[in-house]
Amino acid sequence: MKVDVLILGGGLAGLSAAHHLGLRGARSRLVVEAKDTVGGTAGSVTTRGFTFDYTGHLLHLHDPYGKSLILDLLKENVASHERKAWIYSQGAYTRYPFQANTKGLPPETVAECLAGFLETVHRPRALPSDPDFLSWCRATFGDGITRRFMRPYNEKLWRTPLQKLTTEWQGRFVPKPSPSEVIYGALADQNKLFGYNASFRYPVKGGIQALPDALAERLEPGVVRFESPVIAVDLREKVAEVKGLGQVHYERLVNTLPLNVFLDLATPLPADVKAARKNLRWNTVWNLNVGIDRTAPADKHWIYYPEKKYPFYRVGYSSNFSPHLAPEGHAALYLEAARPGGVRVDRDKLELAMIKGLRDAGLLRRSDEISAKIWMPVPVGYVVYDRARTPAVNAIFRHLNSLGVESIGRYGGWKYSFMEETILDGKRCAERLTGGELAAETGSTAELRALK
C-alpha cells in the first residue's frame, strides 16, 4: 500500500489533519487506528445505561475558527454551561480557584493566605527569567496559598517535586486574580468566574464521543482503518508496518501517538534522539468511572481534593454535563488519581481506596448502590514539564522534521493542551504539508461558514 500522507492515530488530532488535508485536495491519505472506534482518549464508553468519558472532556472554545468548526460539527447536539467547580479542604467547600476564594476556610487559614498574598504585593520577590513552579507560586500567591493548595494539589497531580517543574505549561491554566479579588474572596462569597475554563460546552447526547464521530463523518469511506495498530516505522525507508495492512509506504508521516510510544516504534534513531527519549517524563491518570443510584448535586461539576488523605485529586459529576450520560435518577462520576508513567499500579487496591475516599468525602453514602464501575485510564495523562522536557522535545522534533515527519496534538506534540487546540494542530499540520493557509474556496459550505 502506498499513500501520500500516513496518519498514526484516529483521535482528534489525526482526524483533524485528515479532514483539513481533504479540504486542500489531498485525497491520498490514510489514518490507522488501533481501536475499533475513533476518538482515542477523547472518546466514550457506554455500559449499563451510563456513558463514561476518559475523565472530564470539556470543550473550551476560544479560537474563532476552532469554535465555528466544532459547533458546526455538533450542530444542535451541544449545550453551554457555566463552570461549577469547587475545592474541598479542611472539611469545607470553597469555590475554584483557591487563590481567589478562601472564604469558608478556618479563620487562621484565611488570615495566613491573605497575609501571604499581600506580602507578595507590597514586598514582591525577585524571580529569575525561568523560575521553578514552586518559587513562582510563592512569589505570585504567597506562602499561605502555596502551602494550603498550590503545592499539595499540584504534587498530587504531577507526581513530581514542584522545584523540578518549569512554568512553561501554566500560562492559561493557573488563574492569577488581582489583589482586590483575592481580598474580596477572603471576606465574601465571590461568584466571579476565573480562568480559561470559566464556561464550557458539552454534547447533549453521546458523550464526548459525539465530537470525533462527527469529525470522522466528514472523511471519505476508507480513510480511517480500524483495528490497525502500528507495529514499527522505518523512518529512513518511509515505510510503516501496520497490523492487518502489512507494509504501508508513505511520502509524509503525521504522528499523533504519544511521543514516547512513537519513538519506541521508530527506527533508526540517532544517539542524541535516543538520549532525549529517555528524558521524557509523564504521569498516568488512573480514571475510575462510577455510576450510583442517586442524582448528582446540582451545584457541582467537579471538585478538587488537595489533601493527601484522599486518593484522588479530582472527582467530577459528568451527568451534570448532560443528563443523558446516566439513567434517570442516577449519577455518573469520574475519579482521577495520578501516578508516574510506567509505574506499576495495583488497580484493585487503588479502587478500594477510591471508593473509601468517596465515602470519607461524603460523596457516597452507605445506602448508595454502585450501578456501574469501569476503569478508563489515560496512559499519558499529563506531560511533565521538568527541566529536561523542552531540550529533549526540541532535539526530537529537529530530527523528525528533517525526515518530513510531523508529530502533533497533545500527545504527539508532548504538551499540555485541550481539545480545541488539538483540532487546530491538525489544521495547521495540513497547512504545512500542503503549503500555505487553508483557502476558503477549497471547503464545503459548512467549512466556508466556519472559516468566516
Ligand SMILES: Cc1cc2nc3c(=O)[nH]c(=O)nc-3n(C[C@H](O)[C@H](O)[C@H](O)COP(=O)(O)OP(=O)(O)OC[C@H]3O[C@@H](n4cnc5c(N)ncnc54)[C@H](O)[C@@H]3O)c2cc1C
The other form holds:
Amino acid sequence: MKVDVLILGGGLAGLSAAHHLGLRGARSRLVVEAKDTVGGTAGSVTTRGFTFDYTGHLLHLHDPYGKSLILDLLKENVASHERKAWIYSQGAYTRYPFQANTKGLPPETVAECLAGFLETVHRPRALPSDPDFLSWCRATFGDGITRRFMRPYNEKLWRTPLQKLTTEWQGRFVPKPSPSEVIYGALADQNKLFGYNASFRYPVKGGIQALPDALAERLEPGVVRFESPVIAVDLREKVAEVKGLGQVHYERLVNTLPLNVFLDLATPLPADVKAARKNLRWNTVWNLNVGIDRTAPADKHWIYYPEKKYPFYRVGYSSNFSPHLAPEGHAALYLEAARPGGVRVDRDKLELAMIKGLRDAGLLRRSDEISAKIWMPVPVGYVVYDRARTPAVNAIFRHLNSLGVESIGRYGGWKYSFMEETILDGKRCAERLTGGELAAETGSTAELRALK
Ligand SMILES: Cc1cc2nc3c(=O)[nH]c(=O)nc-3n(C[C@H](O)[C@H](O)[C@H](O)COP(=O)(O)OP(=O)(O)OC[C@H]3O[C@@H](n4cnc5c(N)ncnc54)[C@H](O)[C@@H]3O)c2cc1C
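Output block for the form predicted in complex with the named molecule, input the form predicted alone:
Then the entire complex follows, led off by the chain already shown.
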C-alpha cells in the first residue's frame, strides 16, 4: 500500500489533519486507528443506559476558527453551561478556584491563607526567570493557599514533587485573582467565574464522542482504517507496519500517538533521541465511571479533592453536562485518580478505595444502588513538565523535523492542551504539508520557538 500522507491515530488531531488535508485538495491520505471507533481520548463509551467520557471532556472555545468549526460540526447538538466547580476540604465545600474562595473553611485556615497571600503582596519574593512550580505557588499565592490546596492537589494530579515541575504549563490553567478578590472571597460567597473554563459547551446527546464522530463524517469512506494498529515504523525507508494492512509506504508521516509510544515503534533512532525518550515522564489517569440510581445535585459539575484521605483528585457529575448521559432518575459520575506513567496499579484495590472514598465524601449513600461501573483509564493522561521535558522534546522534534515527520496533538506534541487546540494542531499540520500560509514553520519548529 502507498499513500502520500499516513496519519497515525484517529483521535481529534488525526481526524483534523485528515479533514484539513482534504479541504486543501490532498486526496491520498490514510488514518490508521487501533480501536474500532474514532475519537481516542475524546471518545465515549455507552453501557447500561449511561454514556461515559474519559473523565470530563468539556469544550472551551477560544479561537474564532476552532469555535466556528466545532459549532458547525455539532450543529444543534450542543449546549452552553456556566461552570459549577467546588473544592471539598476540611469537611467544607468552597467554590473553585480555592485561592479566591476561602469563605466556609475553618477561621484559622482562612486566616492562614489570607495572611500568606497578603505577605506576597507586601513582601514579594524574588523568583528566578524559570522558577519551580512550588516556589512559584508560594510566591504567587502565599504559604497558606499553597499548603492547603496548591501543593496537595497538584501532587495528587502530577504525582511528581512540585519542586521538580516547571511553570511552563500553568499560564492558562491556574487562575490568579487580584488581592481584592482574594480578600472578598475570604469574607463572602464570591460567585464569580475565574479562569479558562469558566463556561463551557458540551454535546446534548452522545457524549463528547459526538464531536469526533461528526469530524469523521466529513471524511470520505475508507480514509480511516479501524482496528489497524501501527506496530513499527521505519523512518529511513518511510514505511509503516500496520496490523491488518501490512506495509504502508508514505511520503509524509503525521504522528498523533503519544510521543513515547511512537518512539518505541520507530527505527532507527540516534543515541541522543533514545536518551531523550528516556527522559519523557507522564501520569496515567485512572478514571472510574459510576452510575447511580439517584439524580446528581443540581449545583455541582465537579469537585476537587486535595486531601490525601480521598484516593481521587476530582469527581464530576457528567449527567449535569447533559441529562442524556444517564437514564432518568440516575446520575453519572466520573472519578479521577492519577499514578506515575508506567507504574503497575492494582485496579481492584483502587476501585475499592475509590468507592469507599465516594462514601466517605458523602457522594454515595448506603441506600444508593450502583447501576453501572466502568474503568476507562487514560494511559498517557498528562505530560509531566519537569526540567527534563523541554530539552528532551527539543532533541526529539529536531530529529523528527529533519525527517519531515510531523508529531502533533496533545500527546504527539507532548504538551498540556485541550480539544480545540488539538483540532487546530491538525489544521496547521495540513497547512504545512500542503504549503499553506504556515508552510515555513513545522509543528516541531513552532514548538521550539514557543519554548524559547
Ligand atoms: C483526563 C483528561 C481530561 C481532559 N479534559 C478535557 C476537557 O475538559 N476539555 C478539553 O478540551 N480537553 C480535555 N482533555 C484533552 C483532550 O482529551 C485532548 O486534547 C485530545 O483528546 C487529544 O487528542 P489527540 O488526537 O491528540 O490524542 P488521542 O485522543 O490520544 O488520539 C490518539 C489516537 O491514536 C490511537 N492509537 C494509539 N496507539 C495506536 C497505534 N499503535 N496504532 C494506531 N492508532 C493508535 C488511539 O486509539 C487514539 O484514537 C482532557 C484530557 C484528559 C487526559
